[in-house]
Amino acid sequence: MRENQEFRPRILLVSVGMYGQKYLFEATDHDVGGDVVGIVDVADNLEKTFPVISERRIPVYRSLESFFARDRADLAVISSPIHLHTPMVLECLKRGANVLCEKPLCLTEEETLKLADAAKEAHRFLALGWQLNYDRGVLALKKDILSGRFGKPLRLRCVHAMRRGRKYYERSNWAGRITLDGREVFDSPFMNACAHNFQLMTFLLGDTMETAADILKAEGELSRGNPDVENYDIAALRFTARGDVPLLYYTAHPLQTKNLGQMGRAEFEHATLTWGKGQPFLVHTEDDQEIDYGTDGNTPLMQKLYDAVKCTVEGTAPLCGPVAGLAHLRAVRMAQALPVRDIDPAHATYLEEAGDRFVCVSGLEEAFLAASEAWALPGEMGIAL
């Protein structure tokens, strides 16, 4: 631990145009324990988009190299497109900065281990932005699972889907893409926007507080509802985790409903866990005890930033490191190898709302809910989208 308790880390924000703006606002609206000393972003007129940049006189740079040529950082927060994470993480570590990188870290296990090794060699931490891994209730729940309090896990499922339309896919050149400029992207609701609750399930089953349960095999039904999207945008998936534990996950973007879920259930030998949006992580034991671990959202969304700053001061590392996302990464690659079918255009309608246009697949919500209740894939129940 550092002797100087007044030490305030110098924070570099890398890409603030999309998700990264959450870090910008958190770090400028509140005292996070450190100070933003620079922003790296290629967007023009960033100061007009975010006036706080000019108000705080935060310098904006076009590249990491130009920032590090003039300044230094104790913590770099990276929210750039996924296919840019690896070189940016390596550059920041080389320059002596700890790194908090948004999820997913990268798209291969080899890259993950390379980045983990680079952080170790640099004597810096590399933390990932899986925010549920920072939730204090989730951490307490995982400790109880690891202690054997509920017995062995038997099966887990979750429905987590969010409607996304034209603006979502037009916001970047990689949204919905399988590859971009020869690099894998694999953007889909399962890989990106609705990934958190699947990663949560693997994290809860990890054999240490830092790890997630290995994924051994996958099966599922992938579909493309939006004809303008390259990758799949509907997924009903069944994975087998270490210990032969089935994990079922249902996610999609072409919905009539703005948000479907989260609706999660995990069954153990001696207890059942349920959770959902605005609902607590609630365990019912076989002897009629009820244990409330708190509602998703009780821990602030940006707790990951506060934890990263605190660890920078203390010379420690957040629990959510590179290996926490390995199970999700393996699952993404397994899912990507499955066939994708196009939804019959006759089964889709279009919704115009708030200046946006959404593709909506008829009966999708009902199919997911029915399949989830049956612990099945829609096709196994004779449900055709």
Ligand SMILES: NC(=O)c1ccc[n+]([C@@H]2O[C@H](COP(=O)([O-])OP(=O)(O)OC[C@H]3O[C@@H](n4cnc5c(N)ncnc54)[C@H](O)[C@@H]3O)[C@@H](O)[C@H]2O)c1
Second form
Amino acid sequence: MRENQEFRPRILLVSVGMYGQKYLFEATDHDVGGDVVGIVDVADNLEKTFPVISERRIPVYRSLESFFARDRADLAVISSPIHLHTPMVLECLKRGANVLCEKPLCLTEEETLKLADAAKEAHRFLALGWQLNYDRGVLALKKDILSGRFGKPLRLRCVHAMRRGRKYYERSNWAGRITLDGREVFDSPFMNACAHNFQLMTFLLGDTMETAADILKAEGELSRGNPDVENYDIAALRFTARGDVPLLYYTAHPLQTKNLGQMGRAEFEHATLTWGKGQPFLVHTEDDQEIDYGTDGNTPLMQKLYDAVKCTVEGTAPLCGPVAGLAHLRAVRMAQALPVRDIDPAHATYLEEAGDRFVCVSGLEEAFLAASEAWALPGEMGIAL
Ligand SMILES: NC(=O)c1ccc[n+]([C@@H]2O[C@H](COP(=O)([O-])OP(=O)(O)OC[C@H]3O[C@@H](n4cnc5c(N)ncnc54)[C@H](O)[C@@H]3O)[C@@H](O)[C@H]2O)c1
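Okay, that one was the form predicted alone. Can I see the form predicted in complex with the named molecule too?
Let us now look at the entire complex, which starts with that chain.
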């Protein structure tokens, strides 16, 4: 613990795109315990897009090298496209900054371990932005699961899909891509936008507070509903986690409904956990007790930033480190190896809303709900999209 209670970490924001801007707003609208001393982003006219940058006289740099040539940071918050994370994390650690990197950290296990080692060698932390891993209710729930209070896990499932259309895919060159400039990207609802609830399931089954359960096997049905997207955008997946526990996950972007779920259920030997949008993480035990761990809204979404700043001050590290996403990463790679089927255009409609255009695959919501209720994949129930 540092002696100086007034120590306010110097925060560098690396990329303020669709998600990174949330850190900019949080750190400029509230006292997060540290100060933004620079932004690194290649986008033009950022000061126009975000007037607060000029108001606060925050310098904008086009590369990490140009920032570190002039200044230093205690904490770098990286929200760049996923395929840029690895070199950026290494550079920030090398320059003495702790790092909070947005999820997923990277796309291979080797890189994950290399980044974890680099953080150890630099005596800095590398934390990941899986926000549910900072949720106080989720942490209490995981402690109870680890204590054996609910018995062994038997099976878990979750439906979480979010409608995404032209604006989402056109916002950047990596959206929906399998590779970009020869680098793996694997962008999909499962890998990116709707990844949290799957990572949560693996996190809840992890052997320690820092780790997630190993994923051993994958099967599933992947489809492409939006013909302009390179990767799959509809996934019904069944993974097997260590201990032979099935994890079923249903996610997609080309749907009629803005948000479907999240709707999760985890069955243990002696209890059942349910969670959902606006619903608490609720455990019902076999002796009829109800334990309410609160909704995910109880902990602010940006708790990860406050925790990272606090750990920087204290010289400690957030729980959500580099290995928290390993199970999700393995699952992403296993899913990526499955075949992808194009949805017949006759099964899709188009929706125009708020200057955006969405592909909507007919019957997708119903298929996911029926299949998840039966712990099955849609095809196994004879449901064709
Ligand atoms: N935790 C969450 O809920 C959540 C939600 C959405 C996205 N994310 C994650 O945030 C990260 C960014 O996603 P996004 O959707 O904001 O991406 P985006 O494409 O909208 O924004 C990326 C930003 O990076 C900038 N950039 C590109 N190349 C750069 C470079 N060489 N140097 C510096 N900046 C560069 C772009 O100009 C842009 O501002 C991803 O890891 C994504 O998975 C997390």
